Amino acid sequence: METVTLTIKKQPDLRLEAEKITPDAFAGKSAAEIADLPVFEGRETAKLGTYFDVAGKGGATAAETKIVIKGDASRVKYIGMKMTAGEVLIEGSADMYAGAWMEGGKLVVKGDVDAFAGTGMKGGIFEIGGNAGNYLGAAYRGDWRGMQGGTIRVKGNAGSDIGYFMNGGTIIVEGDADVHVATHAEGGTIIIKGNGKSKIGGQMVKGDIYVFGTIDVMMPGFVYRKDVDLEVDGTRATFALYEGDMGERHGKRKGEVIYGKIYQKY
């Protein structure tokens, strides 16, 4: 595998809209090629070398590219966006929309990303070491489509609306996640390792949420159904299993009625 080193040497007087930084588009591509890729700041298009050092080659495919990122990214938007192969390691934060409409890959980010990362994610890993901003794994506004596949984890805590119109894919949070997760729901697993808030699977129809923690509000529209043993992210406890959102639509499977599940740890 080939890295491309990128080093910030300028940080943009706005947000920077860097959606070229991907192994796809780094593939086959030398270190003068890739500084020539556009990048935007506000309505001014510009060169990525305008802004990083570029250091190394890209391998001759996404799978075969590796991209590190250092210094303070945390002004550099779309970072991995569309993404279907290959590695990219941000060894501090990111901005808006970092691995947004993933499809493959593995992305890794050591400090905090900031709000939608992960829309509309559709496959790959995506590992934040930080805290992540709101709409993690969610739609993109006015879109019905969250997160669809692969695997988000963050070992800090998460903002609010997480998971919004997820449909597919597993997040995994290890600290606290702020108020409604996985509104509008129809599908896919969001583990809560530490407390959630309020509004946690407000119209939501199918899926699966676990509350290692606390649940400040339970949603009126959940009803308790059963105690369940199962083993979750590795912890084996017992749950208690509340079913919902009532008060929504839910489509039947064999006759039976599909609703969606919120499993609480004792």
The other form holds:
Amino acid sequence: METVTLTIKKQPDLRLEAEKITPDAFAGKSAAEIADLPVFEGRETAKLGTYFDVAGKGGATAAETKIVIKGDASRVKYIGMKMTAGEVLIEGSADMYAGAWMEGGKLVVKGDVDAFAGTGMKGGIFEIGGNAGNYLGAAYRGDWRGMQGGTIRVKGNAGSDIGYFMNGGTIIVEGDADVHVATHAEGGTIIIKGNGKSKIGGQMVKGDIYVFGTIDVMMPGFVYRKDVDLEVDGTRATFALYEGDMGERHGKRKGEVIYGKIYQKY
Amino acid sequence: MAKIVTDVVCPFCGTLCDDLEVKVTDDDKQILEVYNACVIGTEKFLHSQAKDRLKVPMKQDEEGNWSEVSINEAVEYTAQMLAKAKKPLMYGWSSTNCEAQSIGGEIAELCGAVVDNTATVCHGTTLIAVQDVGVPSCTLGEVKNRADRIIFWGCNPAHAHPRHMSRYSIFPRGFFTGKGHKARKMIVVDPRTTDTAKMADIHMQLEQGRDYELLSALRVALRGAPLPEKVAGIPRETIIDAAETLKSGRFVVIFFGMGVTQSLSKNHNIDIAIMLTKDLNEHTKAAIMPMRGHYNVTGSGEVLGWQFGYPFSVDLSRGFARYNPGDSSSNDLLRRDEVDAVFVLGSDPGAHFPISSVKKIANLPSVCVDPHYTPTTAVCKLHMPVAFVGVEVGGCTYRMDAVPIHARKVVDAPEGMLTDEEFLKMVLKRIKEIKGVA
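Return one more block: the form predicted together with the partner chain, after the form predicted alone shown previously.
What follows is the whole complex; the chain from before opens it.
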């Protein structure tokens, strides 16, 4: 596997839009060719090399390319957008839309990510060492297909609206999550190891939510069914199972109504 | 002698009352009296007559001293600022006519600007929800003639839209609502006992920020599923009673305001309120409508819609239209230092944005086009005074139900005063020269 190292040398005055920072765009390119890729600051088009020192070269394919970003990339948007394979390692933080519409490969951010990370994600592994912003693994505005596949793991806390319109994949938040988890979800799994807030599973049609800590206020549309023993992300425990949202439409399978499920750990 | 101008449209709120009569002097120079309007509307007309009205552009130097400049200098400064910026923000548009809005959109496209209107801090969340789940709506005429169940959720029309209840929603006798308010049931959902709430048949005084739960509970009640004893501080029986009241109506209309659009849950509140409306349509006829504030904020959304496909927060910096409130919305852009120039027309962010955003505007090259002195004109580098739309110049405006109504000119503007449209056309012409496009 070939490694391309990007070291930030100039911070943008505004914010940088760099959707070309993906193994797919870097594959088969030399350092000079990579430095020549376009990035955008407001309405001005610049070259990646204006903002980053580029070392190494891309592998023959995306799967054989690893990108390491050094320095503070917290003003760089769209890193790893639509990546299909390979690896991206961000040693600091990243701005909005990290891993948006990601389809495969591995994206690791050691610091924080801002909002809309993993928007409409379809596959791959996305790890966030710090905190995630709002709309993690959510749908893009107006789209009814949020996260559809892959795994997002957040070591810190997550903002509001995680898994909005989610219909597949897994989001694991090891810290706390803000309001609105899996609103409008039609599938997928969200595990919150810390505390949840209110409005969890609102308008949920299908899918599973596991909350290890507290829930401020349970949505009125969720009904307690029974206690279940489960192993969730390496933890064996007893969970209270709630089904809902009773105010929402639900499909049937083999004559049985399918509900969204919230499991709360005792 | 004085004369009366009839069928005048009020340029204050989204109700856009079109039955005003204004007494003006024979020479069309001065307004003497305003009839039929609410106090706020009356004041809007009379304020155009203020003796201390600013008539020439004022520019602020680096030390903060203001001095008069010519109109040409004002056009030059505005054009240079917009043409040079990497990502200018063009905000406002809600207190002007659609003609000016469309020229603004043209400038924004040419300069790669972000163009945003006041919906961003009021009903933008409504527009997000409408894009997510659609909207069953109607016109205010239908409300007057048919509606017998009215909900005011998180809004206080008694103060914010003073003639809404008397012209359309509660009191009028319509074609099928001959008994007026006697045949209408009024439900108000508000944590405060407002003057609107005092008139209600059912006032659900819910806990602050629990609108989403209460709306969800109403949907659960409509489906006959079990409910907890209390939701948002409202007893189960009251919720079921409210659901039954709605179901028993011939035509339900939900009006909602910033109490739900800008409190916790924001777009989700509207999303689930629209879903409640949809559910109600399985039992009776139901519609939902936002209580739009500025008289032409709806028009700004319509104009941006036909120009760029999105109703607010349109980012044109990359040469194509992008829209993602949270990223391309004014306060997020200012907070995150993503814009390097600010142009304001037909709005007052200085009074309505968080102080952190206003400070950002104060530190950037900025222009405010406004007939009044406002908190925004105080922080902007250039204040360009213009004629009052709806008083001194007519034009197309949209009512809160998206019905276009042509505003009338009542009096002449002071001599030499430009309209928004004329000023924007001069700026557009100059920008084209700077950029070398024909």
